[in-house]
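Shown here is one chain on its own, the form predicted alone, set out as structure tokens.
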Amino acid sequence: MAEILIFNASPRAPRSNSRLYAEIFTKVCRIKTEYFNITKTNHIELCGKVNGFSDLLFVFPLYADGIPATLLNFLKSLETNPPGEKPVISVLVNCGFLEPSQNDTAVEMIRLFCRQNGYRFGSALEIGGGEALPATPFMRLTARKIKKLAECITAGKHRILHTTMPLPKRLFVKASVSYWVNYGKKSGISEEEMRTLRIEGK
């Protein structure tokens, strides 16, 4: 039976945007899904759950132009504890950059894992501006693409999808700077301090 197992590989999974994107996927997907957060202590348990699922979807944010350590460490466990029947692996990755293509390397890392370990790579949705999206009206555009991702996975007609906020880059950067300046103020850090390398010792 076709069923999708969703693993949230965000380092802050319970309160992450990845959780929100996974919830949307679950709501729009026409087949059964099961959702779990990857933690430091549940790798073997999750490896055991992979058996019996036709598809495995990793949902995670971009970290340093690649996959987060949370996912990297889990993949090491999955490599040494493979399921009897290997599912098709798909990806839903989001980044803070406006350009979805910033996620390309992370997707290629998962594709390489699949190739080296005998899994079929399925679909991917690369989201740009993923950190800010939930607080904007553009979230509806993202939800549509998540629905398209679900359709691609369930139909077995795999594609690489992209979405981002339809904003000029200059406006996006301006809004981003304003966000981080205000975020810094909440922690007692001025804009001038944020532009230096001396924040760590504050």
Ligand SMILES: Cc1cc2nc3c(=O)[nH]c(=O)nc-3n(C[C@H](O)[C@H](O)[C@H](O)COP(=O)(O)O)c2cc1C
Second form
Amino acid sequence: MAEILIFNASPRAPRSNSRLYAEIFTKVCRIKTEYFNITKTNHIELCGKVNGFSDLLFVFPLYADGIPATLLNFLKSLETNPPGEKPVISVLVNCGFLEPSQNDTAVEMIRLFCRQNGYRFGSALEIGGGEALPATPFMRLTARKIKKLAECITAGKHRILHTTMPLPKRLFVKASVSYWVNYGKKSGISEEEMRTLRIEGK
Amino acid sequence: MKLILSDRPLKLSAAEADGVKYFDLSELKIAGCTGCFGCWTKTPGRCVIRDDAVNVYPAIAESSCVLYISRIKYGGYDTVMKTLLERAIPIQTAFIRLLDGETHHYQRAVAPKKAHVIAYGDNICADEKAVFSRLVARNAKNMNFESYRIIFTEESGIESAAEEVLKKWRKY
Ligand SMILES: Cc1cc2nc3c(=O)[nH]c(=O)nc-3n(C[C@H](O)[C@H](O)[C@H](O)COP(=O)(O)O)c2cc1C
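Could the form predicted in complex with this ligand be given as well, to go with the form predicted alone?
Time for the whole complex; same chain goes first.
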């Protein structure tokens, strides 16, 4: 059965950027997809769903330069509860920083999981500036890359793809200040307060 | 300050005498980061989850020598250490700067660090070591490491590797 199973491994999956990227994937993908959020308690249930799918796509954020603990823990469950037939595993990872290549290590980790557990690694899309992207007009560009990812997966012609906001770094840095200042404003916190050097009030 | 974070209990003779702070993370209650960014935008510098992590990340910030001891899994830190590292982002701000030509966050009051990382496991293969080395190289930029060294070992070799690091620290 050529269908793609999508697992969202963001710790805030229901409200995540990963969810938005997964929704675009589902919209532009020519073959059927099924989507689930990974939670702390549904690992066994999700491992049970993998059987019968030709492809598995993990959608997740970069956390501390690697895969988030949510995904690490799920992979450990999948390792002990493997499906009868193993799908090809692909990745859609987004990070806050501008450079998509900051996601390379996370992709390498998934590759390593595949090698250690007998899965074929498929394609990857690494998104830079992924935190603020959904609020910008650059989402159209991102959607095009997501479409490319879907095409690679459905055709079995695998590639590593990258995309980011088409901004010079200094402009991105400036734009990120307004993004975060607005974020703080919603909680009544000023830029100065956000810039505090104090940790736990000390 | 000097700091050891370990994901398993350690038997170290020298640690206390050398004035080293030590956390056995496996004994602490540390929940997973929920990605709420409260530590940047609601209560800057403080995580909204008030569990044991709130005692650990200030110690990371203060320390100029750190030793992280973790089982290696899929080329990264295993769950205990990874969960803690994710909970340590209150020590950075939301704001972004250029560092070595790349975008990274500003640190709050975080001492530059000489870091040692002991990654342990059975027969760690060359591929896995390579991925882990790339990971720590990236961590160095985000976690304010001015230098770092990685030591790969079997679990039985952790204590002696750690003692070696402590010996080096006497110089600082
Ligand atoms: C604990 C934590 C660690 C993060 N670490 C990184 C990082 O190392 N590099 C990076 O570029 N972004 C990092 N980010 C930013 C996220 O990758 C970014 O906000 C992403 O858009 C979140 O996606 P999501 O909404 O799908 O969870 C981190 C965010 C959190 C909460």
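Throughout, rigid core stands for the largest set of C-alpha atoms superposing within 1.5 Å between the two forms. Numbering follows the first chain given and starts at 1. Just so we're clear, the structure is a prediction, and the values are computed from it rather than from any experiment.
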| property | result |
| --- | --- |
| C-alpha of residue 185 off by 2 Å or more between these two forms on rigid core | yes |
